[in-house]
Amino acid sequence: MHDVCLVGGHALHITHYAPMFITLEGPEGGGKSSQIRLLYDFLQAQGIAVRLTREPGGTSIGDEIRACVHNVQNTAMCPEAELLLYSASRAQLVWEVIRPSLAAGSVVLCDRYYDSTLAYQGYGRGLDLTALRQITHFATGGLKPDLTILLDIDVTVGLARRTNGGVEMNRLDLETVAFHQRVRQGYHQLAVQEPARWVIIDAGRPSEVVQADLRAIVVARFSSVPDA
C-alpha cells in the first residue's frame, strides 16, 4: 500500500503494511478505549484492513466472562479464579478473532491483552509470574503482540478520570491506590524486559497529542516491516 497521511501537521508515509498484532496497555484512566478507536478509524481511512477488539470480551463468550469478572458484586472472587476467567476469555478471543484476522492479512488492534494479566494479577495481586506466563502461553498458543503501546498515566490522575468521566466502574477500578501503583510499576517492569516490543506514551497529555504519537509510532512500525 502507498499512501500519505498527516499527523500533527507532518506528512507520514505508509509505504506498505503487513499483518500485525498491536496491543494497547496501561493503568486505569489512560484513555485506551478512546485512543484505540481513533487509531482504528485512522488506519481504516488509509485503506488498511484492520480489526478492532478488546479484552476481556471481543466474542459473545468473552463478553459473558467480562460481565462476570467485572461485576462489582462479585467481591468473593479469589485472584486465582479472576486469572482463569481472564485467560478463558483470552483463549476464545485468540481462537475466534485474532488468529483468523491475522491469517486473513489484517492488522489487529486489541484493547488489552495478556500483559494486563501480568500487570494486574501478577504485580498487582501478587500471583506467581512464572505460573501466569505458563497459563498465558497455554491460553494463547504462544501468540505475542508485534507491538505493545503503554499509555502511561499517574495513578491518582487516571483514577480521577475514571471517577469523573461518568463511565461504569468495574471491580478492579475499586481496588486501592496501592494496588494500582503496583500495576503501573509492573507495566514498566514488563516494558524494560522487552524493549523491542514496548513503546511508552505519556497519556496525561491532551487526547489529540496522544493520538498523534500513537499514529506516528504505528506508521513507523509499518515502515520497518520488510516488503513481502
Ligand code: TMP
Second form
Amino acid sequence: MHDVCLVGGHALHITHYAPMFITLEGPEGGGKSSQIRLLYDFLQAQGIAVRLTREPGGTSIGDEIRACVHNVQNTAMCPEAELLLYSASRAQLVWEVIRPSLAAGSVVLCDRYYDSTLAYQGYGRGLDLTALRQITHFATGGLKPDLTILLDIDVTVGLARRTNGGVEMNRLDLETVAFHQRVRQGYHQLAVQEPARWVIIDAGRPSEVVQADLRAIVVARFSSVPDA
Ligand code: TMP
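Now that you have shown the form predicted alone, what about the form predicted together with the ligand?
Next comes the full complex, this chain leading.
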C-alpha cells in the first residue's frame, strides 16, 4: 500500500501497513470516541482496511454487558463483579471481532481495552493489579495492542467537558474526582512501564491539533513495521 496524504499542511507518507492493533485510552472527557472515529475515517480514506470497535461492547453480547455495567441504577455492583463484566465483554470482543479482523489483514482501532481495567478497577478501585493482569490475560488469550495512545486530560477539565457535552452518563461518571485522579495517574504509570507501546497526547488542545498528532503517530508506526 503506497500513498501520501496531508495533515495540517505536512505530508504524511503511508508507504506500507500491516495488520495492527491500536487502542485509545484515557480519563473521562478526553474526546476519545470522536477522535477515534476521525482517525478511522482518515485511514479508510487512505484505502486501509480498518475495523473500529469499542469496549465495553462492540458485539451484541458485549452491548448487553455494557448496559448492565454502566446502568446508574446498579449502585450495589461490587468491584469484583464490575471487573468480571468488563472482562467478559472483552473476551467476546477479542474472539468475535478483534482476532478475526487482524487475521483478515485489517488494522483494528479499539476505543478502550484492558488498560482501562488496570487504570479504573486497579488504580481507581484498588483491586490487586497482579490478579487483574491474570484475569485480563485469560480473557484476551494474551492479545496485546501494538500501539496504545493515551488521550491525556486534566481530570476536572475532562469531567466538566463530559457533563456539559450531553453524553450519556454511566456509573463510573458518578465516582469522585479523587477516583478519576487515581485513574489518570494509573495511566501514566502504565505508560512508563511500557514506553515502546504507549504514546501520550495532550488532549486539552483543540480537537484538530489532537487529531493531527494521532494521524502522524499512526502513520509513523505503519512506516516502521514490515509488510505482512
Ligand atoms: P466510555 O465508553 O464513555 O469511554 O465509557 C466507558 C466507561 O467504562 C469509562 O468510565 C471507563 C469504564 N471502564 C472501566 O472502568 N473498565 C474497563 O475495563 C473499561 C473497558 C471501561
